[in-house]
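A single chain, nothing else alongside it, follows as structure tokens in the form predicted on its own.
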Amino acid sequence: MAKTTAKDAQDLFRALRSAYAATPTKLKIIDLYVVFAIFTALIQVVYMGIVGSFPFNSFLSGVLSCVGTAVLAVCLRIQVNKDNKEFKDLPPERAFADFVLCNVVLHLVIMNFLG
């Protein structure tokens, strides 16, 4: 049973890797940005766990900024993806402009929350 599970996991990993190899470079860059934002949020949570959360508003602002940026980047990835039929009429420039505008609004709210 354990051998078939390991073999199935290896087959799944190979299939995902071969499918991701066909992904356009623009989408891979957005994926890297999402991973970086989530990794930054995790570093902040670990730091808060080790050092403490004295300025709690600052901690929340930092983590919510990272998570919000990652969510907006995922939305950008969905809109820019050519395989997605729902946004086929939306030009990539418009999707990027929406991403930038939403990031500006997000970070204005985050700066306001900092106090």
Given for the second form:
Amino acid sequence: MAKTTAKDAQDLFRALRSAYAATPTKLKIIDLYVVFAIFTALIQVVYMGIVGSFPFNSFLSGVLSCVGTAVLAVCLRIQVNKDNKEFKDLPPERAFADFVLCNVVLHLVIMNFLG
Amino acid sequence: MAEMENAKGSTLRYACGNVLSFFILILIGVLAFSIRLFSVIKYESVIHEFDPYFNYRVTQFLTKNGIYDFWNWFDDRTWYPLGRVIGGTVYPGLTLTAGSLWWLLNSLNIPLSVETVCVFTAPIFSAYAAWATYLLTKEVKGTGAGLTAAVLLAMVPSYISRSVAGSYDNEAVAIFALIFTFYLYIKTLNTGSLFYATLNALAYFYMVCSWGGYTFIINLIPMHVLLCIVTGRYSSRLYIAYAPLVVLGTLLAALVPVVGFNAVMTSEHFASFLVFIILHVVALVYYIKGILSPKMFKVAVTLVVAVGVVVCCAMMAVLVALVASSPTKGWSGRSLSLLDPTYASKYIPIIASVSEHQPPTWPSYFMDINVLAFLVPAGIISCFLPLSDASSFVVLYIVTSVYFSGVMVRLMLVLAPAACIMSGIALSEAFSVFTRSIKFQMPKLLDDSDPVPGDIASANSVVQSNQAKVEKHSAVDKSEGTLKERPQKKSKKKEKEPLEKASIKSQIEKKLLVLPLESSVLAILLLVLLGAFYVVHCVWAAAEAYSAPSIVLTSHNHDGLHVFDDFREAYAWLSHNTEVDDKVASWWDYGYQTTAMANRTVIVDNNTWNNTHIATVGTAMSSPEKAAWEIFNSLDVKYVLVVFGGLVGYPSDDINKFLWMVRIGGGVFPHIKEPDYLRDGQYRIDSQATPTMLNCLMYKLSYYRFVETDGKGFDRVRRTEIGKKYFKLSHFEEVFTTHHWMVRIYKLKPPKNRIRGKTKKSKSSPKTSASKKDDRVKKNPWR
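The form predicted together with its partner chain is what I need now, so please give it after the form predicted on its own.
Expanding to the full complex; the earlier chain stays at the top.
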């Protein structure tokens, strides 16, 4: 039972890796950015766990800025993805412009809240 | 050739339709503004009620001192000696809006006073709210429904009651922000554009600035997202609509000082975070499903489910333990009283005592939303044919707002936009069915059997003609020709959204949904009559029921209109005849008005944030004269103000509110026991009243010298003669009573200089012979 489960898990990983390798490079760059942002957020959480959360607004704005850009990057990826039927007539420049605008608003708020 | 002409004709019709919609919207705005002006016409341009006076005072401060001082303002003229941090405890949206409006107008050299701007803010924003309703309903069902919903909202009495000219309260701008936020959410959901998602977050920020009811939005939208996921309507547009809103919205909410860190720490927001996580899990699942083959996906599912369930349970257990460790499970008192209607009466008497927080009665539904009450179910049904993301949202909105309006009368206001949207959808669908039937049967009536080419008004019918047979063709022509409607009495303009799907469905529907000609005509006439009744009721409600400023009262005598302006008389006396630093004690209802109009420091006011302080004042009002004097003296009070309606029959006076003074005071100071004041379970002030009642300060201050008015001391509100008629005050002296005895102001007598021997007093009012021998040690009222 465990053997089949392990074999299944291996097959699964292989299938996932091969399927993911097929995605275009542009999307892989966005994915890398998302992973980086989440990683930064995790580092901040660990740091808060060690040092304490005294300027709580700074902690909050730092973590939420990372999570925010990650979410926005995922939205960008959704809109730019050519396999996505709903967005096939959305020009990618428009998607990127929306992404930049939302990021500008997000970072304005972050800088105000950083304290 | 004919097709090009038809296309041109259709664009012309579209253009005419758009221009007509535009003018209708302008008229709707004018209607919404002008129906709220009755109080200005009947009385004067004055601020109403109690809470608006506080907002007015804050706006005055803002316009005089600028925004930095306003943001950091510590007010020392209320809640003496505690003070109140205005910058951190007030929702700044309303004051900032009115302040910027005033500043803009003044910079354009239109010198309106701050009071005028404050009085007219609410009608202006109700016009905006009507336009926002149009936009929201247009996203759900189409332009016709949008216009109908906008007209209904412009006039609905429940919204008028809180946004009449002079009612300068948070809801005036908050309802506009609510509808506008919902519109942007639906627009993002429909289009999947990140631009609208940004605007949505900014509109949500405006809503958080304006009203405490923003928690409704941040719980309704996650509920809707969950509903979409559960019913299998997950799409990437849903992710774009919700995920940025949570992150950006939480940050923006934390920016407002009133909310601060509550945005991440209180249970009201946890729903949004939970659904955020769930949404990401679902998105991941869909993504993996998309890139794997079905067999591998099954393997993945079994593997993940086995492992993931264990991890999830562990995390949930930790979270639940964290939340359950706090006594209120992390919810604030107000939210708990919404979820459990009996909570407030058991634990928080202050929330229970406000009349706006009582559950509504059945007639108040009919009074407040009138005809819409039975159009709403029709709208709900219409939302299900067909069900889209937007219409499921509106259904969820109406269901939750109906529940909450059943808990508190004040929340009927949140129900009003939902009811208008639903009714607008219902009315619009009904009208379109009837007019379609008439259109379909008109040519037959006029013996015109050829299909009129000019009726082919939409490009779709060209597509249709390829698919349909000749007879069906004519039927579709007639039905699709509803683009050009007869102007109805309320001048609605309908446009059928030219969707292929709708036309194909309507092809099938036409066979069933064509009603006989006579019944359609009759039904249209009846619906128009229904609308007429609604309009008449709304105008009556606006004019008679909801336009009273409650600072000025009127009554109709045999010799005309009699105006009771006692409140302003009393506040003006206070501001002219007392020192600037004198403290005035009264029940908390009148705190805001006293600080705003009389400009004197008060002990407690309508913010009711400190229950113990209010209980102190309540205890003082329920104690005998000496004990009350001690309490007031310890608070540096100089003047005591009571409101008394017994001479003129004003029912909202302090004797009627006395039971709350006893209850709240007794809740903190156990020596005040409610049964001491009750005879047979009732508060009485006649000869059957208990001695404690007849000796308490409230009784004495209300009825001092009352017997001089008519010789018998007949109280018109309680409808009896009072119990103790002839008595003197030992520790207070009366300094002012207004014209109709509605407001009575008393001054605390200073303690005697010498206690032994003959003491000659030069006071104007007589004193009793009881002297205070034991004021060498001031008794501590706090024990």
